Each structure stands twice: as structure tokens, then as C-alpha cells.
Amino acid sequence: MAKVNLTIDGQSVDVEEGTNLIEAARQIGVEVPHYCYHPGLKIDGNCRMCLVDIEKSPKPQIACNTKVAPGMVVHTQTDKVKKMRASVMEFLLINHPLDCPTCDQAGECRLQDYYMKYDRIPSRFEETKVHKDKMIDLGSSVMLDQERCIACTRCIRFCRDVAGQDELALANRGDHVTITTFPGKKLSNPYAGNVVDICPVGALTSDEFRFKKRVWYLKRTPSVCTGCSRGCNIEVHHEGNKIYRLIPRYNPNVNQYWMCDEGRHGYHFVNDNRVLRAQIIKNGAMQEVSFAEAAAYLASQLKTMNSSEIATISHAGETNEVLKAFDEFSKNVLKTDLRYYSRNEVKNPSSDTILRTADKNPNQAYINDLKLKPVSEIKNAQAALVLNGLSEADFEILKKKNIPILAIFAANVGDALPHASVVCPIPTFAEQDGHLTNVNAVVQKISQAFAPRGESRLVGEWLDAITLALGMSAKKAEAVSVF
């Protein structure tokens, strides 16, 4: 696409032809403030903040739905714009709350961050504020503070533009204009949990996450959905070892600025129903171990058996290192041949267009690269080593073909590990690094947000130990150093 130059804060710029002025000058570092645009959404241009000065034009412009244009010289810091904004600010302040001190949005406010930028003048507004109704539950985990909104219209956009479902709309006019879902209907789209995402003052918040804990305390760490094949990027947002919220991470090749609900709300079993040490068969009973003692007692148990007759069973939820780890471990160390995988099932999965696929495993494209077969497919095995859980069909497989499951590792409590003879703790995809294959081979990295829970331990130190045990030697255990 060609380029245009133009002058912004008497800086030259080079950006490409139809850019808007809020992105050309965020090329070169200078911030426009917006409250309406979205460079996700269409343009509504309706808040005003974003006003600039133009030269020759005759008067202020919007910023964000005005393209750049050859020689254009913008003013972004003059005294008539800082003017400007003040106004806008104090206009969209007469009739907002005072919830700072109990507002979910704050610390990720815009209307605290302008107020500091451009107003920090008291009040003139003498009159009683309009009060609006509160704490509305719009559906989809959304509430609704009316007071606080500012009628952007960014919400209402993305329901009828992205999430294809015109669920939103103001209602009123005037300072008593809100936003509302339509009589009888609920916010009810696979997507409704963006809108709290992109609104910048907090009129829109998560009831999962309200009041659980204030964002300056919480630490960002990228990584990748699991809840499908599509592999949104997301941030993890965690505190002390526990995650309290997932947002998505803008990535154009892969989800722009959105995920869907089914994978926000997917965390929970993180923070929940986690195996935390190791256990072993020890008098007819499970009983916990110590991670030496359990891999000491797994190896002993290898030696008693015929490998080429002991089957792995891989799981499509595991990251790529794992799994190859995995796979290396049965063909070098085992040396079996029976190398099977499992996956998460789910009766009617919910896909379509826009993000979520049916597969609801974020890696079934590695496990399809190393050629495993599914557990359907198992024969002769006179054991199993089981990587990350059994779907249900898998593990009523087993158990009709009389195969016990030798060892599982696992990071949550499932059906399968009462019948284990060792449970191996292993870390959830938050606690390690690592890379996802999604559903179109794009090959992404996940890092570790905290550390292992318990005595969870790498598989790869898992694996490590056991070849030990077995009196082999073994690799250092790194998360990328098998793929």
C-alpha cells in the first residue's frame, strides 16, 4: 500500500494511505486520547476527545476518522486542543459517580487516566448529578452500571459487528441516556464478555471477576487459549499462584483483539481440583509419595514388564515439548511401538465463524505430526502410561479390553486416577512454557505465569527420573529443549 508523509508535533511521518490520525501518531510514539474508537471496531466518532488541530483546516478535526493525507500538518499538544479536551472531560464528568474507591475499572480507568492528563480542575457542576439504576445484570456475567457509562456506543458496536448479534442499544436521550439489551432479551452472545473488555470507564464489568481483586496487583503474563483448536492469544492475569481473569491479546493472524466466553471462563481448573503430590499403590491403598520415591516406584514396575507391550497414551491438550518428550520417552526408553493419544470430547461442541472451533483441544495438529493413533485403535498392551487424563470413551476403552492404567500423569483429579497404580503431578499449561500448534499451523508460545503447584513437576523431569530409575541415561529436563 503507499505511503504518506505528514507532520505530526513536528515530527515527519511516514504511514500507509488511509490510516487514521490516532494510529498515524501512535507510530511515532504521540497518544491521542479516545474514548468511542476502538481500532477494532467501526468508527462512530461520537466522544470528542480525540479533537486535533489541522493546519488550514478551519476547524478542529477527529482525530479518528480523519485519514492522513499527503503534506497534512497535525497539532496534537496545542492550548486550543488541551482546551478542548478539559471541556469534554468536564462534560462527561457533570453526571459520573464518585466509584473510584469501589469500581472494578479502576487502575485501568480512562476517565481517571484523561482526568489526570487533561483536567484536574474541581467541579463547576452545582446541580443534583442524574442518578441512573446500578449493578444491572445485562447477562453473560456483565453488569451494568448506568451511572458510569458515557454512552460510547463501543459495546453496541461490537455486539452487532463482530459478534454478528445486535443485542445492545442506547435508550433516553440526553443525560439520561443509557445503554440497555433490548425488553425481555438478555446479552446472550458467545462473545459478550468483550464488551467489558473495551469499555473504557467501567460501566460494563465481569461479575466473575467484580471485586475479587483490584488490577494493580495482579501481574500480565502472555500466552495461548487451550479451550480449542483456534488458540486465541490471551494474557493471564494472576496473583500468588492463582488466576483471577483471562483477557485476549490482540494477534492479527489469529483472533484480532478478541476470544470467545467459552475460553475466558475456561481457567478454573487451574486454581481448582489439582493433584498436588505423588501417589502410589501402597496396601491395596493410594497413598502419597515423594516425587524420588514415585518415579523409583514407577521404574520398578517398567522393569517388571515386557516394554513392547506397555502402550502410552498422549493427550491433545499438551504442548508441543511434551509431547515430544513423551513420544521420545515411549520409543527410546520403552522402545514400544504402541503409541496412542487421547482427547477432550464434548457432546454438540459450540463453533462457528468467527473463533470457536469443535475440537476442543488446543494441540490436536502436534499430536497429528507424530503419527500417534487413537485409543481406539489399542490392541495388545498389557499396560498403560497415561499423559494428561483419558476421555471418557478412551477410559471405557481400557477398561473393557482389561488394560490397568500403570501410570498417569496429571494435573487434575479425573475419573481415571483412582485406577492408576502411580499419579504423577504435572503443571497446567500457566505453570510452564512452552509451544501450541493450532488448528491452522501456526506454531505459538505459552509461558509459564507462576510457578508448579505442589509437588507438580515438569513431565520432562518426570520422564528424566524414571530413565534413571531404569539405569539409562537421561537429558536435562527443559521445557524447550525437545522441540
Given for the second form:
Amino acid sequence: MAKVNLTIDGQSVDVEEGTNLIEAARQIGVEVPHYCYHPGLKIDGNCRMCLVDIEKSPKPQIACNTKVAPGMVVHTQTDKVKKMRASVMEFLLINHPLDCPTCDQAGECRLQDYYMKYDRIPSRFEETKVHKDKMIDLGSSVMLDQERCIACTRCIRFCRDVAGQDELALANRGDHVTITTFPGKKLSNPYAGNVVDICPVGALTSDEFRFKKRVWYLKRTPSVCTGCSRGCNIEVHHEGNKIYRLIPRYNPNVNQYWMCDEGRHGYHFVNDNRVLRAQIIKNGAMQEVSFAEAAAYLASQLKTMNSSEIATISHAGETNEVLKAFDEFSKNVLKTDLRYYSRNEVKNPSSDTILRTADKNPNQAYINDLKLKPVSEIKNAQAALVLNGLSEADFEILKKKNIPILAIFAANVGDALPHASVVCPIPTFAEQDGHLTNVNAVVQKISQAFAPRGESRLVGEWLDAITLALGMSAKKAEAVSVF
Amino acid sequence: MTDNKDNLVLTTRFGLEKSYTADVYQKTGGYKSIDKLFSMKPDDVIEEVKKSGLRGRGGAGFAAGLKWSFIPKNVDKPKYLCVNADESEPGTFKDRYLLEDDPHQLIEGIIICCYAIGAESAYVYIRGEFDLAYRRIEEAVQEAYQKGYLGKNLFGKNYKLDVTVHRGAGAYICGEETALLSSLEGNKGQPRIKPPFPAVVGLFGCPTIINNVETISALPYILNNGADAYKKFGTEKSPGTKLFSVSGHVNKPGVYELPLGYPMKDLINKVCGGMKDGKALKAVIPGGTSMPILTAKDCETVTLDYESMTAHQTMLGSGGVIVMNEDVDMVWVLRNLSRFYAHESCGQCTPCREGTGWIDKMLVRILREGGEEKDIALLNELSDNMMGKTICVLADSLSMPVISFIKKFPDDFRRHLKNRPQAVRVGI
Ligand SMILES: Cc1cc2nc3c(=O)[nH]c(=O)nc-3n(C[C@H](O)[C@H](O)[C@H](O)COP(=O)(O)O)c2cc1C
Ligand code: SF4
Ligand code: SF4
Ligand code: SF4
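Same protein, different form: I have the form predicted on its own, so give me the form predicted in complex with the partner chain.
Shown next: the complete complex, the earlier chain at its head.
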């Protein structure tokens, strides 16, 4: 791409042809404030916050809709520009309710942030504010407080241009404009949650998240969604070993700025229904035991068997590191050829050409690399060692073929657990580092957000402990050591 | 009603019986330009219109021929003409007479423009409330189809043109050209950011020319008589004639066709029969309410053309002349305007959406409870903060009157200040 040279605030810059002035300024660390502009949406130019001065142009111009041109001289910090920003802020705030203390957007609100940065003048508005409706359930867990809306139309443009479902609109005119769905219709596109992320103010909030947590308490950990094989890049927002929400993280090659609602709301398994302690069958009943005891017990069981007759069943939901460690354990420690995999099979899976794939397993690609066979092809095996997430169908196969489950490594309580002799608690994606390989063979990193819950241990730690208990030497498991 | 003596260019058929039928139109020289049109190259037609100096009569006064020449030549997309018959500027009521009394003149103009720019479809976007005007133009279009003046091989020429009349729902903003396009496409009538300009990306994403009814209606004359004949009317920089719709305190309000450059005082005193009830003239809004206002003194010298209006720091606009006598309270007038603009703001740009409403509320308060000096300063400042900073110029349409009203009639505002013995309260 050809480069264009221009001057912004006295600095000479070379940027790619076709770049708009907001992005061009960003490249040299200059912030041009904006509300309606979003790099993932079509340009609308309505908020007027990004007005800048361009030499030889008779009027101020909006930076979002102005492309760089050779020799252009742009000013973003003159008194005139500052006055325009303060004036837009003043206009935005006249009809905006003063409800920051009770607004769930506090801490993430551009109106607050920009007020402090670009306005900071007391209100000169002595008239009566326009009152609009509050707490409207738009659908898809999205709540609307109309009077906080600054009519930036990001949400409208998202639905129309990204999700492909023209569900939102601005009704009425003047200072009476309101965001609304069409009469009798709800917001129901599978990506609706993104409108909450992109709403620059507290007009759109998520029913799942609002009033659950003040955002400044949240820690943010970069990760990858495990909802399907797309592997959308996300941020995990958590506090006290609990996830409060997932939001998408920009990746131009995978998900742009977005994620689907299934993925967004699919974190509850981390918070709920967890297996927290190791369990073994003793005297015909399940008993909680320590990590060491469980590992020793499992090793002692393995010693009584011909381990090459043990089937190992991996799962397409685990990280590359875990899958590799499990497969190496199968090959090198158990020395078994009976290496299989299980995967989630969803009846009528959702999929589209936007992000969602029909394969709801985040890491089938790596399973394919390992050349494991599906459980349906399982041969005579003495027992099975199961890595998390055994599908219902595969569980039925094991039962039918009378293959007992020797041990299951599990994060969540599930049907197969009571049938296992040993239950080894392991962390979810939020509690470990690692990588996942997505549908397009992109290898993506997940990061540990918080320590494994209860007494769950990394699969690698379990395998090392078992190996040692079997009298063999083990290298210390570390996720990062594989890649 | 119209009351013309001269019937110069556009209004020659006004007042004739059944002037709106193809028969009367043809008997009085209508559709005469067609043969000449098809003997010319499209570019030559554009040149002729450029030469005539015809400027857009919708308000902005942009040179018509120049606008047409922005249509890209080598684009493999359909091109469109949209005739702006939304006529929404308060005080402006001239296009409706062109539609009611001489719709075929408009159709002939449409054929000329479409041929020049290479369009095969034209839309007439008409204000929904215009009932008679709608029926007349719709009937005229049907008649033109029946007679083979529109459709395939019109007038037996190797050229095809369809004209569709589209009724708007009656929003002022739909007269703004890009909002008109959005509305025509079935979306909410909201202006779009420019660039891209409609001449490049217009209706359905295709190159589009948008012209006012009066602009297009002037074309048959220009083609028939040549640019030079047209230029005999008017001034050097404002050639031709223009319709002025005069309302307010004059004895004979109405629509008048006058050569540009005609003195304002003669329009009021001669053409419109002078001030009603012998009252003194106080102010004139010269070109539709969005223009800066003129004082009685300004009206002594100003002439009805683009350059004189500019010299008097206002604009010719759409030619909607509103005449006000000495009894008029300018603050009340301004509030009347602010109510309109606050109501009609499409609501997408921050300064316009919030500013028009704010100004309106302030003016109501000043009229009801009395204002303070700082209110007047704030009105000026808000207007300045709105002006030139929005997607379309609706925000300016209120800002310019606010600033000019305060500047030219400060005493009217002072009368409404609190703590003044002669303070006035208005029950609104
Ligand atoms: C708020 C607003 C309302 C307008 N209303 C009209 C209108 O009713 N009729 C019209 O011809 N032009 C109107 N215009 C001007 C049009 O945008 C456009 O300039 C005009 O139709 C172009 O035609 P012309 O070049 O022949 O004047 C309006 C502009 C604005 C900003
Ligand atoms: S609801 Fe939010 S995103 Fe939608 S227009 Fe209003 S402020 Fe913008
Ligand atoms: S498309 Fe798949 S990876 Fe992306 S958010 Fe949805 S479920 Fe998660
Ligand atoms: S200036 Fe007003 S009417 Fe024009 S686009 Fe902006 S909000 Fe709409």
C-alpha cells in the first residue's frame, strides 16, 4: 500500500493511503476523541466529537470521515478544536441524566472520561431535561436506558452491518430520538451482546452483568473463547476466582472486534458445578481424598493391569499442551496404542458465515494432528482413562462394551463421574495457560486468569505424579514448555 | 395565488385554463425543445446550461450545469435524477405552483436533464401534504407516458426514460438532498455525511443529480431560447428569473416571477401592493426562514439576487420572502422558528439535536419568565457552537437567524429581560 505523508500537530507522519485521521493520529499517539466512530463499523459521522482543523479547509472537519491526503496539515489541539470538543460535551450532557452513581457503566463510560478530559465546565443548562424511558428489555439480555443514549448509532450499525439483522433503529427526531426495536420485535440476533460492549455510555447494559460488579474491581485476562472451533479472542473479566463476563478482544485474523452470544454467555461452567476435590471408590463408595492419595491410588490400580490394554480418551476441548501431555503419557508411560478421542456433539448446532462454527469443540484441529481415533472405533480394552468431557454417546459405547472407567480427569460434575474409580479434578480454560488451535489452524494463547479452583491440578501435574508413583521419572509439567 | 404581469420564463402558463394538461402545454409551445435536445450531444446540453448561469433554486444556489458535470462519465452504473419537490422551507411555496399549474414544463425539464446526464430514471420526491400538486404531477406523468413522451423511445427517439413520483411523509429534513435519497430508498430520512457526494454515490449507490423543481422547470426555456436569451434576465452574476413567494404583512402576498436583481423595496411596495394597513416595515426574511434577517433599512438597498444578498450578509435561499411590520416581536418570531427547527432536526448530530432543543427552551423561558443578559450571550454562543459543525446545514438554519436576530434587533431582546420596567411576558 502506498504511503501518504501529512502533518498532524506539527509532526510529520507517513501512513497508509486510505487511513482516516483518527487512525492516523493514533499512530503517533495523538488521541482524537470520538463516540460514534468505531473501527469495526461503517462511518456515520454523527457525534461530531472528532472535529479537527485542517489547513485550507473552510470548515472544521470530522476526523473519522476524512482520509489522509498528501501534504495535509491537521490540527487537533488548537483552542478552536478544544472549544468544539467542550461544546459537543456540553450538548451531550444537557439532556443526559445525572445518574453516574447508579449507572452500571461507571468506570467504562466515555461520557465521564471525556468530560474530565475535554470539558470540565459546570452546566449552563437551566431548562428541563427531556425524560425518556428507563430499563427497557430489548431482548437477548440487553437492557436499554433511553435517556442515557447519545444517539451514536453504533448499536444500530452493528446489527445492520455486522450481525446482518436490521433490528434496531432511531425513532423520533430532535432531542426526542430514542433507540428502539421495531414494534413487537425483540433484539434477537446471535451477536446482540456486542452492542453492550460498543455502547460508549451506559444506555445498553447486559442483564447478566449489570449491578453484579463494579468494573474497577475486575481483573482482565486475555484468553480465547472455547465455545466453538472459531476461537474468538476474548478478555476474561474476573474477581475472586469468579468470572463475571467475557468480552471480545480484537484480532483481525479471527474475530475482528466481536464474539457471539453463545460464547459470551458460555462461561458459567467455570463458576458453577465444579469438581473441587479428588475422589476414589473405596469400599464401594466415592470418597474425597488428597491429590497425592488419588495419584498413588490410580498408580496402584494401573500396576495391577496390563497398561497397554488401557484405552486413553482425549477430548477436543483441552489445550494443545494438555492433549500432548496426555498423548505422550499414553504412548510413553502406558505404552498403549488404544488412543481415542471424544468430542461434544451438539444436535442442530448453530453456525453462520460470521463467526460461529458448527463444531463446538475449540481444539478438534489439534486432535486431528495427533491422529487419534474416535471412541466409536474402540477395540477391546480393559479399562479407560478419560480426559474431561466424555460425550454422552461415547459414554454409552463404553457402557455397552463393558469397558470400565478407571479414572476421569474432570473439571465439572457430569454423568460419567459416578462410574469412574478415580476422579481427578482439573482446571478449566480460565485457570491455566496454554494454546488452542482453531478451525483455520491458527494457534492461539490462553492465559491463566486465576488459580485452579479447590484442589484441582493441571493435567500435567496429575500425569507427572502418576508417572512418579509408577516408579518412572517424570519431567515437571509446564504448559509453556510444549510450545 | 399568483398575480403576475410579466410571466417571464417559468410562469407563462399560470392562470391559463387547464394549464396542467399536455394539450394546453403543447399548444403554448411545450415540448418544443425535444427535437433540438436530441440533435445535441449530452455534453453540449450541459455546456449550454452552464453558459446560462442557472443556479439551483432549492436554497444553496449551486450552479446547475457544473453540478451535472460531476456525474462520472465512465461508470457502468445507472444514473438518476431526483427532482426535489419537497418544498419544506418555511415561507416558501413556489414549487407547488409549478407542480400544480405547469407540471409538463417540469417533465420537459426532466427529459432535458436526464438526457444530459445519461439517466434513464427520474424520481420526483414530493412533499406528502401537497395533495393537488401530487395529483397534477402524477396525472401529467401518466399523460406523458400515454402520449409516448416518457417510457421507451420517447418522442420516437432512441432514448428511454421513466419518471416515478414518490410522496414523502412530510418531514422538513427530507428536503435536504441526502436525506431525500435515504427516504427514497426506504430508510429514515436522515442526511448522510459527504463525501461521497450524490453525484458520485447517490440513490441506490449510483451517481445522482438532485435539483429543485424550479431549477428543472427553467430548462425548457433555456434550451428553446438559448443561454443568451436566458441571461438577458437578471444580473451578470445572477442570470435569469426566480419565483418569490411572499407572505406576511403586505397587501398582496403571493408567488411572483421576477428577474433576479429586482429591488426588494419594489417587490414589497409595487409588486405586493405595499404594507398592509399602512404599517411600517420592520424586518424581512429574504429567502426562507433559515436565512439571516434584514432590517427595514437593509431593504432599502438590497436587490433580489445572489450577490446583493451576500453583500447584506444574507442569502437568496429559496426565495421565500417573509415581510414583518412594526408590531412584530422578533423574539417571538425567533421562538416560532426555533420550535420548528427543534422539531424537525433529524436528531443524529449532537450539536443540532441538543442545540436546537436547548435554544427553543431558552426562548420559551425568556418569553415566559423574562431572561437575563447571559441568556442572550449563551444563545449566541450555542449558535456559534452549532454552526458549520454538523452533517447538514439544518443546525445553521437556526443558528443564522438567532445570531442575526439578536444582532439586528437587540431592543426586542432587551424588552424581555427580567427586572426591566417595560418587560414583556408572552403566554406561550
Ligand atoms: C434542511 C434542508 C432542507 C431543504 N429543503 C429543500 C427543499 O424543500 N427543496 C429543495 O429543493 N431543496 C431543499 N434543500 C436543499 C437541497 O439539499 C439541495 O441543495 C437542492 O435540492 C439542490 O437543488 P438545486 O441545486 O436545484 O437547488 C434543503 C436543504 C436543507 C439543508
Ligand atoms: S444505545 Fe448506546 S450504542 Fe446505541 S445509539 Fe445509544 S449510545 Fe449509541
Ligand atoms: S463464534 Fe465460537 S469462538 Fe467465537 S464467540 Fe462464538 S462460540 Fe466463541
Ligand atoms: S444537522 Fe440536524 S438535521 Fe442535519 S443531519 Fe445533523 S441532526 Fe440531522
